[in-house]
Amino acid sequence: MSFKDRNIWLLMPALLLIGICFLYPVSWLLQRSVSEPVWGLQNYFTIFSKTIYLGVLWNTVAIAGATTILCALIGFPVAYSMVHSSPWVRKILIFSVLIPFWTSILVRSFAWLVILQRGGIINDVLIGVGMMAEPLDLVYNRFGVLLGMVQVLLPFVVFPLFSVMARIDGSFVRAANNLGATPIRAFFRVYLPLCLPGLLTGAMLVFIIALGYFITPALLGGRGDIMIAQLIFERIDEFGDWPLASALAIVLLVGTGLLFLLINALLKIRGGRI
């Protein structure tokens, strides 16, 4: 048996894996997606004509895509500080990323509930201050959903942004310096663009893994903010409606193969790799 052959046998149980659990259920969906109630695209039609559908694709793309924006414009600052600061500051800040990285979403989300509800210790404070008269709504809204996406997913960010920040070479911002650019012009020109693959691959990671999220948008968001994943469930669970929950998982399946790729082109425009 040739080096070649016995690499195709060492790679089968990650080729079984992968066959038994993604592309069966992908294929199952498919196919139910297509075949109910009869063959066609009947089910993708329902999706794209009706406005319920349509509006609970684009709370999903503008969350998601609000998750990735605040991620990203609290992480870097983070990530920056982690890589320019003292080695006992870093572990701080290292570990008050992980810290909540290692707990269960469900009791994340669940502590947020607690905290923002009417009589949480937020409105508690406020009124008790003298700064508001009646308890503010900071849950079940729009507001709650990307506060508990946003610190649910945040070191998804943070993370490859140290990374790829940890590994910049100094002299090039230094450099920048010296050949007359001021410190904002050489952060924009020549240290912003060298993050731009960290960046890039965390902001992917958020968008996609939030485009599926359920359990933070099910805890602290209102009947507004049903994210695509929701209604999956909501359509298998009180309906028993498999062919469109089916057409709806596939739908968000191609959405998030399409950006990958998008975004996986644009790292290698940059000569960068994901």
Second form
Amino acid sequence: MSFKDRNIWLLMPALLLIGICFLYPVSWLLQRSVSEPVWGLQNYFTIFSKTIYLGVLWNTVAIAGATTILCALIGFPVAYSMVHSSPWVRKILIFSVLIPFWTSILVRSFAWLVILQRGGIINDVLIGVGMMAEPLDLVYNRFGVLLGMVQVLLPFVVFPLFSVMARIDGSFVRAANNLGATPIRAFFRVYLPLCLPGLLTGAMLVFIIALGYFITPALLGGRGDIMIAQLIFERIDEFGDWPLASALAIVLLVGTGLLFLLINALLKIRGGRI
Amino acid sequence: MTDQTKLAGLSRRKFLTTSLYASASVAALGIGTRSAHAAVDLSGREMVFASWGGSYQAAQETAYCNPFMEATGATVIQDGPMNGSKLRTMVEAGAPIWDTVDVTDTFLVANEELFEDLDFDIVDASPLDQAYVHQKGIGCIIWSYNVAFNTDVVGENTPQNWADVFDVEKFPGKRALRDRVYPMMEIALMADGVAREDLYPLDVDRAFAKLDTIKDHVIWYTSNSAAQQLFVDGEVGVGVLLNGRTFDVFKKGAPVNLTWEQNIRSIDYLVIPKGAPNAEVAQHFMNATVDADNQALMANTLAYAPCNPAAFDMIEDDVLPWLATTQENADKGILINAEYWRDNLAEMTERWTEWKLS
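Can I get the form predicted in complex with its partner chain as well, since the one above is the form predicted alone?
Next comes the full complex, this chain leading.
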């Protein structure tokens, strides 16, 4: 670390901000989750004993996980072509990733509704050219949710990957090829491991952001696509049930924190080998 | 809560005509019912009015707030939108910044401890239909959940009742239903043949069994404006939509209409949050909203039904059929049982979520 201890006061503004705007409210939530209606862990027992809370927790992890995998699979080739194309094409690629990113999530989610619904563009075209007799159900289900979330979160995996890939020395792969590795082998044994820090950072960002998603599943999802943020909103808005909502929020926060530590540890191990 | 039927307004011309008409009737009536609060001088006093925003609150401002300010000299400050958790937090903290708030009946009866008692020495609620008067609030509008349909999609044979909405043979394709345990329990039971007068207490198992039959044919909506869009686009042929929301898109020319058969009425109340800084002004304001002229103006602007029967004499002919409380429409429906939902909402909502995930 290049940071000298005597410069620690430079961190103060950030620490103060986190303290006031994050740690204080979170400790308030934590307190409400264990002190109401009586002191104890009953709110947490409720969450971990009722099928609806477990079901929604599972939904949240499943949707966030699937979003992450899809983002990585789509984002990797995009970042790769960004790095290995002419500056002009690169600019176009960067903008085509950034411009949707700068558009409001709400607008984009509604746009997906217009495109995907039964009377939407895609179904109209499919039926028009005679490929389908009946419109496909592309929205108000898991497919719609994943499509919407992947589009929104893709930049979070593309840009970390891009910055890591841009710094990879091409001679490593060429050396592997010279030493007799097939291109596929060279990719998996040399190139991919070098990309891993970027890939894992991006995937972690996507997964963590996806865990707290609200608007996209609410608008594009169907009956079974409820995520934890929607449940928290409902508990507070409809029932004023701060204790249970707080407990749900704490569960989400702790789960996310553990995941963060896990991936961090993983990165360290990889870092040691590279 | 977002289940309010807040409509986009009528044309400006119509709005102006309505306002003129109402002012004229006020002038014609002279003192009449107005004398009660006209006598009170509240100059220099103020209160904060919070409602659901948009054209709905604008209409309330015209129909209730402005006449009140004129008559008493008080100042009414507009705020909002109403938000259940915000209101609850303010009252719990002991420092509400709202003096009068527009809430739904289910919210009122489930959270009575959050509100001040009305002072019936100040508020003369006698002109109102007493079904819409509560110790903690007075009804300001009545709206309803209706069987709605897109005529382009369903054609000549429009759905007549909830059983039709549940009939996937007769009306193939998707249907739009509200993602909330109320009024879906009532709707499912009526669809299954339960008579209106036998609904409560609800046979929950029967309702869920009925819902199972159309599980995969439903688009569940949480936002009423999204629901309007589903009907306008023809994404769904049939479903449930609020009467005001249907009126809104109908007036704008969409092929969307409704039937009053088995409608489920609900009330919005005006209430005073406990500890409101200007509660006394708010009590006088409550009294002013009872006024038939004001209620008629409100209905003519946005097709929401008045709670004061005398207001009906001043409502325009083309608005009348859209009101949930005309004798004809009211006879075909039920008033939602807010007390039942107060006692069962929390538990039933869990079951609702569980059912959806299953």
